[in-house]
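Only one chain is included here, represented as structure tokens and corresponding to the form predicted alone.
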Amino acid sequence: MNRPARASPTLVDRDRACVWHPYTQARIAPPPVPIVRGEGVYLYTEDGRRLLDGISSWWVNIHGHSHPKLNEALTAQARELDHVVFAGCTHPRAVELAERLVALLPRGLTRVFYSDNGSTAVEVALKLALQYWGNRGEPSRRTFITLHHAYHGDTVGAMSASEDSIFTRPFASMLFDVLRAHPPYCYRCPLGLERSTCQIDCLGDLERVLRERSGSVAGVLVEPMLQGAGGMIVWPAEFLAGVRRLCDRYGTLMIADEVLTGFGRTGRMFACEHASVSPDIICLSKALTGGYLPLGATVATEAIYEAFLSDDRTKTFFHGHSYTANPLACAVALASLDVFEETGTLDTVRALEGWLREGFGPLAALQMVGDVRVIGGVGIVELVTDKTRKDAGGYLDNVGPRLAEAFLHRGLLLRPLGNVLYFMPPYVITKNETAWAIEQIHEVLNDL
């Protein structure tokens, strides 16, 4: 018996049908957008509408879709090696990229160990320093501090070290306690001071954590000068340098989640360089690639790699991924480097911030705008119901969604953080398409 044809379903019905798109609720989220097409600041949908991507793909995009020099080396590389196992093998464009990374990170940062994403590359870290501290005969040190609005990741132990929240809450019975401290929150002081007048003092409570249990610390993670999911926090440079000073008093390692924020993306190719610091570990990721392909790397010093250097085969770090190193992401991050020296690309960083700075200023003196904040490429708006009491309603307050589907009708993707908008295009994006952007910003934000 013969069936009747069925109609072609659309890229959405297939979506809706087959796809689980992480942090959408079926029943009350509107339809994933269908993206067909990239290009510079650009997406392009199904239907033929342009956006302009506000949110640089999820953090990761930062030379524009499609880069032909990006273009160009992917389809190189996959000529020569597309994949091989990292695991008593190696390859040119690993070496390669691991020696760029060591003459550009901050000073001490030799040992580059590659994974494949932000959450691995923090979970790297945490066993690295665990580790590094049993195979010295220190194995009491198995605590780590963390901040409070964290956010690393979310695997068992980047979610562990991370706030608890609505990411967590459900897996709670899974992860391990973290000692956590108070971050630089300017906005909402955690000692109800004011910045123009105090001394960084809520860097005290991290002192007294470590002053409690430092001979149990096994390092101290946080990420450098701008907390992302959790609120987008921008710090005072002295209260990342304070960070790097207690662990050196207090004999603990410190460790840099720069997954978000290195490559450029807080005006300097690291946040570490806001106060001249070097971490014990960095954790990278996200704009490594350019924004092509999944790469992380979890970057250690000389002195805890030697820690792992034994003929006891225990002391090993007994860890891997199937697509460590791979090839492809290799050669794509390379190209990434190129452009930034060929393109001077932190000085397009500047300019940008300036325009943020000088655009999204005047969003303050509007009725539900608690505080602005810029930092190199990203601005941020903290949006409150009461500027007296800074009242607000979090991460699920419904004022995101109804915000992103008005800037989506406006032509302008972006992914509110609950009442926290902020705005992270590619670096490459003009001054007339920052103005054009911040102007819808602007215009939404004064209807509601």
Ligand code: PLP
Contents of the next structure:
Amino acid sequence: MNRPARASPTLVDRDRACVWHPYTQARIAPPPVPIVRGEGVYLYTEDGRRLLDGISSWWVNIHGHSHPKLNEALTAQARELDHVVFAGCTHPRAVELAERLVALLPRGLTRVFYSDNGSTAVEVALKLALQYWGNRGEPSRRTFITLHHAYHGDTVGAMSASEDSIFTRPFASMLFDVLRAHPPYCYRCPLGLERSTCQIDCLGDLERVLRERSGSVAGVLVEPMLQGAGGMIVWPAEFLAGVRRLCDRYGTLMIADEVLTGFGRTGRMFACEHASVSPDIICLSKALTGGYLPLGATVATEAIYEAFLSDDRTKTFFHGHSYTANPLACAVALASLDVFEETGTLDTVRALEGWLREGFGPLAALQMVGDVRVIGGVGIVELVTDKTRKDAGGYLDNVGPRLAEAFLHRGLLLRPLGNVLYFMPPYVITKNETAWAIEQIHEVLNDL
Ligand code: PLP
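Given the form predicted alone above, produce the structure of the same protein in the form predicted together with the ligand.
Whole complex next, starting from this chain.
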């Protein structure tokens, strides 16, 4: 008896049988997109479709996928040293990377503590700040100030510091309290003011909290210039300068979470440069390795480092991950910094910013577009159902998945944050490719 030949299961079939994806409600989500290859700004599916990676694979990729120079660095390092414990041992790539980072970072950030990803870079920053004050004999400084709409990661400390939202609510009982202040969300000004006439009055909220609680504040944690997952909120640089000023005035630490913004995403190597400020601690990850491998770095000032130097072992920073300072990740990060120097990557981002401004500007005229924002290599449109009232559905707005599907159909991989649609491609995207992507955005929004 002849049996019909059984089609071999696709990657999606196999995936659906055993994989659990992040941020995905499997019951209603479309099947995952099966990606088998990446090159430059493009990803290729199992069945040969080409997709433009419009979100830099979750904001990590900057020089393009499968970059020859990064590939070479990775394979060369694998032949030399794969991994070694970083407590009590060291290796050349970790030292070189620390030296290169310190040379590039805002002045005063001199001590590099490695971890695995963006969330751990933030956890380390919070723990460092807390123990810094404890080691200095001020254990009452135990709380943090963070901003509304903040997103700092998915581990417990990072979630505590993030905005109270659907991301964190199921875990509320395991989170610690933080104090919160207004961000400069100009489109939805918390004070109802207009940017053209305001004096960055929203900073007054941070000052109020600091004034009331300054003796108990270990640090102020912010995402400088661009609050990412909380709605792609672009700041006026004056707010950032004000955060530094207030931290100095009230004698607390300023912690900059540059996990998203670091390595050129906002048009400067680090977003803190927009206001010429140096934080006391900076958190780095994502594009640190050009988007190749997980690596986190939390960089602190010498004053903070010195508070941990003691003959008393209880003053040690007892924190470390198995893959801390992984040599493969450090080698790729070094190669990524080489690419910055050799190809003028920051100039590339600035050119991209110009194309985005030109292309995104006209989107403001569309019926459902409430606000258009551009910073560096990121173009953002905030969608509303009523332009005058600025009504919008937020993160769970069904418009997000609907748009994602429409773009996917056209060969553009985007992942809107609910009603906030953003385009954040690898920096190596060309002018024509940028224009094509914006054309897709325009057409899809027009059809909504
Ligand atoms: N901080 C910021 C500003 C982020 O945008 C993210 C991730 O999107 C994180 C921290 C967490 O990074 P990771 O996803 O690598 O844990």
